[in-house]
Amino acid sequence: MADIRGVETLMSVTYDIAARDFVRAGEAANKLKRLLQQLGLDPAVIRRAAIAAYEAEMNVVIHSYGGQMKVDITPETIEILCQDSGPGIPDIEQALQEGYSTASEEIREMGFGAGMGLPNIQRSADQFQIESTVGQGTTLHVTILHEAGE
């Protein structure tokens, strides 16, 4: 199977995720790890894809009205993308900051919403892509560079 760029897909997988489901949340992130583990990826590589992943969820889980993760896995790539519904980020740039947070006070009383996952993500990935448009979402693509049975 091709995708958009005409490079083989080898496994592609898409993963709902709800918003405000702090019970389910991190489980496509879990799920993800465990596919490129048995896929028999490089830990390293795994490690940097199951972070992305997981603060991607998060972001979903807390700041929109839910979404969706696809993840394809190429013979040299993992390709994250993550797509809400609303609120949108008004300021991409000071999103990206280190500790820059729109999270309530209570999300952050459950131990979430320190400002880090941007960054987080951007630190993992090889390549790193964000949208956004205020009252419609937010789209994330981020690339994880790999070969394959590495």
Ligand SMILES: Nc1ncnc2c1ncn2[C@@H]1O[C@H](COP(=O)(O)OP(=O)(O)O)[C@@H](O)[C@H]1O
Given for the second form:
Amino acid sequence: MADIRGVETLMSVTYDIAARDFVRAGEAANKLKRLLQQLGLDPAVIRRAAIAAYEAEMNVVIHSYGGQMKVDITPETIEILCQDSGPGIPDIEQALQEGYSTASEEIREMGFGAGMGLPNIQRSADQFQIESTVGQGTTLHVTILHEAGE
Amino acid sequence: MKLAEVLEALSLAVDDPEMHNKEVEGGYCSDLLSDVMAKAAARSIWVTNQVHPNVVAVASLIDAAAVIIAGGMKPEEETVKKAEELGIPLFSTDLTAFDVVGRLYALGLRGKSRNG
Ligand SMILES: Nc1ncnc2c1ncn2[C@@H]1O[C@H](COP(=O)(O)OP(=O)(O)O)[C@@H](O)[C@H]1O
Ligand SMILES: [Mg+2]
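Given the form predicted alone, corresponding form predicted together with the ligand:
Below is the whole assembly, all chains and molecules, this chain first.
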């Protein structure tokens, strides 16, 4: 099948992400990681995809009302599209700053809310796009190239 | 080094031979999940005081050799269940994180982060 950009998709998977479910949080990223391992991709590429997927998933769990992560694997790329319904991000530039977090004290005590999620996604991504509408939700689009490696 | 050596140094007992043979290449100590996710190298021993199930999700994502919960904290029930499900060796000890790391360092294990 061909998607809107005309790129052949090898595989497409969608994972649901529930808000505030800290028992299941991280399952989407782990399922994706196992799939990428089964496809025999380079461990460094898998790690970068795992970081991006984990941080995107945790942001949906912590900061939104719930969402979905859709992953397309093409011959050249891993495309992660993470969409949620939620409060959105009023100032994206500020949200992207290392250390900036609106997470509660309770969340921070669990070791989340270090404000490293979005910066880590950016570092792991070959392409990174974030769009957010206050009062509606946030969409994150991450592209990771198979060959770029570390 | 094998996980068996690490467990012995921490006086932790398991009788799963598969676990004993697990290869350990280094260690990482942090309670910030994003920090561990970004930096800890694969096949490391992860020493933490966090006890909730997301620890296991992260350990699995980074291919941790094992998780040691230090300082007398006990893993939550869901954490233990998830560790079994995902095949992550999970231990807890009364030793503080400082002492766990000290013992592992004395064994010859070194801190290892992903980008050297
Ligand atoms: N999906 C999202 N919905 C709403 N706000 C978000 C979302 N993702 C990130 N944010 C906002 O951006 C901030 C920074 O995100 P991040 O870098 O992942 O750090 P952290 O999650 O540790 O706070 C968050 O504290 C939050 O205010
Ligand atoms: Mg985050």
